[in-house]
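To begin, one chain is listed below as structure tokens, in the form predicted on its own.
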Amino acid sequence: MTAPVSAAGSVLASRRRGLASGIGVPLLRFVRAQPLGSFGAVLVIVFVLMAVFAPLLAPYDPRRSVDQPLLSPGGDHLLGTDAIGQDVLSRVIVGSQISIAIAVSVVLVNVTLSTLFGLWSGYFQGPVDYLIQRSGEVWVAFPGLIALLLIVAVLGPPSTEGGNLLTIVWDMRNLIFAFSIGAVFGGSRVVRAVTLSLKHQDYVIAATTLGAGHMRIVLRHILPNVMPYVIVAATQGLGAVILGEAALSFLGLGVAPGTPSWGQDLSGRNRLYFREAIWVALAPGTAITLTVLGFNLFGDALRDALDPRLRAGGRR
């Protein structure tokens, strides 16, 4: 009985090693080829985990005054306290939920709708293509920030009591809707341009000649070649959404007053004490910078890894 058991154990161990090597080799190759992109990926993972586990990681309630105002970093408050005695570290940690939840939600909506609209416009064209493209041009005619301000002013600023990310997403639906409109129109134009190019490739023409249906051509031949562009654009768009949310919150049209938010912590009462207590601005500002930097570096690395033209250029 010992020999079969040991043989089975060796087979399982070899399978685990094969799986680990199958995952580890491409990952190691990516790290070596894209060191900056790997650094960006680490930053992204850190802030995403921070957002997911924020209620457990925050040492204090970020909505309550827990000590004297404007205490210097150190001791019980690693990043000090703000103008009303709230713990800065707790507000930075919990504030990551707002930025990550809005950014990921907007990108998911953007990827779904822009891919659908772009594929339909580029492949079928016709009246639907005309309507989508003209609507996008009308939207682009408005300055982006002004359009966001108008939408949020009409719908009203969101308010959230915190909790898990799904609850925050529902509470922030007004902001998500405002950001998604422009993202969908911009993303659909990219997908449409790629689809128009792929539509006239030889393999698509051959599939059409052999009698393949439109749905089969789109799903099997065009969509897989469009997805790299969609993924790269989505990754880079995350940073833009985070900056946009911070800008709206800074102007007072983002989250409700008192809500832990990186943008709001840069405004309000704290703005009066930037010189005397620089940490109240440095902490949320650094969090915004590192998060956007991480998404941008990771997006650039994905572009280099997924774009066949860049891969071919690197092999020369």
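So that the term is clear: the rigid core is the largest set of C-alpha atoms that superpose within 1.5 Å between two forms. Positions refer to the first chain, counted from 1. Note that the coordinates shown come from a computational prediction; the quantities given were computed from them, not determined experimentally. First, how it differs from the form predicted together with its partner chain.
- Superposed on the core, the two forms differ at T195: its CA moves 2 Å or more between these two forms.
- Taking 2 Å as the criterion, I217 counts as shifted between these two forms: its C-alpha moves by at least this amount when the rigid core is aligned.
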Contents of the next structure:
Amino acid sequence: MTAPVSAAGSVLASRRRGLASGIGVPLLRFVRAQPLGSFGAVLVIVFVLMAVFAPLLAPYDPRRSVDQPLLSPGGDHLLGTDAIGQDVLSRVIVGSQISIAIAVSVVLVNVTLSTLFGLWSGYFQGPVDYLIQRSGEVWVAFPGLIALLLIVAVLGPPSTEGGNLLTIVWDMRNLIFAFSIGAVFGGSRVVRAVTLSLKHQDYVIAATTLGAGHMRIVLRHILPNVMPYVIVAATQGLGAVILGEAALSFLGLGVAPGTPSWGQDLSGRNRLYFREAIWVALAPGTAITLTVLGFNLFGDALRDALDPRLRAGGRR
Amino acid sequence: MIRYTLRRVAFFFPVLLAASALTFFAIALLPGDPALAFVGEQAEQEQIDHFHRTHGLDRPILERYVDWLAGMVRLDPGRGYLGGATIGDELRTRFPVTAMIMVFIFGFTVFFGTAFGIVAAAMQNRWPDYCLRFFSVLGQAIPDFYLLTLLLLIPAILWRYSPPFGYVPFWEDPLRALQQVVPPTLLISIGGTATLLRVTRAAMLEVLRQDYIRTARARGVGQFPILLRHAAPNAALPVMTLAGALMGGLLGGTVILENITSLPGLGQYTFNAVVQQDLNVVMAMTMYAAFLVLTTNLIVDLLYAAVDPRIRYR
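We have the form predicted on its own; now please give the form predicted together with its partner chain.
Every component of the complex follows; first up is the chain already shown.
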């Protein structure tokens, strides 16, 4: 049985039907409407694949000195070698694991918890809502990098020896926790606002009248309409998360020394030789920039495509 | 307006208090004894007790919290675990360095962000707009520490010139101080400028679409008065809300900048404290950062309400 839906809800429902009838057509429409966003999506996919298959893709062992130090790009080493003769290309490829592992985990945590807290606050309100809202207001006082430094000071610096994506996620759990706090406060606020407005829609009242329980109303009637907002909120801050992790690793508070990581490869011993071997700096720097660029462009396009508030407003 | 101000200020103190409690108890209730990290794992009980007494760790936690809070208000949050100067003395000698950096970054961000934002909106979908948007998308993606690294590298490689880093108080040698502070702060401000540019552009476009702007154009008002006198004040509101977030980014920026250029400011102090696990210092610096952000938000909210009467009656 289909519930009567509001105007905004029907747009979403038709969009879902569109997706169900085959992924090809909506994908094409997305590419045509959002060329930059599609470029961002391609960058994101490339870096995600790179992170997943990093051990297979890297031509050399990224943790070992494999040749003369500071060789120029070309020849056996496409991007040259660094201060201690490690292959720069291999380090850039394997370094993607940390950025992507953190970005993906933060999105998953953020989507799950924002939905949970946001639905609870918006639907039941009461003391839980009050607590979450006030805590969010306090958390805002601690600005990005400072909050990260505080958490690193309290929980200890995260440190990973590398490995596959899952072990890296586990090693970086403190950092993921740190990034998630702020994201979840922001995301649950959005979900709460949408839930509040949906709660008093006619179709929800009708479902209540027909005897649907809270569980059923929240899961069947509110959750599907909230999802686009959650996804948008979760993708928006991703670029900042990757930049934050890179900054921490650059400061030497991120990963264990020697671990391939874009932020760390721009600091430490390598810095002494940048003047003679600029490629050692350019490779990881460009990798961070492209990844963040990809996530930002893709996030913006996703917001334009999914956020019903903007769809009515036209292009900015 | 007075009622709104009172309400807003009444809201400021509980939040500040909650932030201080969060900072203090998150660190104080941490498992593990800070004494062991500083006098050594094999230390005599006497040494540990001495450390506890020096830093007041032997007293009840609530008493310590109240004392700490009182110290923060007097700008004297005690001593770091490592000894040396008191945190208050460090604050007084290091504050001018960071303050100068922040004034420059904030100035560059606000000036370039709003100016280019207005230009981009006025030239919507023409080449200056495309260039500025390209710049802002890129500016948000490039890490600030990478830009600073390139600032050190590129002139060195091309012209064998290194930008002078270091710190000279502005009133002692203004020219040298400017030489030292302008290039790095200009680069650090690029990220914030890019964000502000986007917000300003969007806000200006929103306003420029409205009827009263069309009326003004019909009356024959020129482009500049329309942009600056008619549109900009109304577009300023969404831009102002960004100030709190900018202030937060600014504090992060000073940590990065002072780390790369070895400036003896508060960012460097905070960073060193984190590395050395000197939690007393971390606590104090976090709290001052929170105070700065909350105060900025308070000022913005009050300005906002002063400019837009609708806010006061929410």
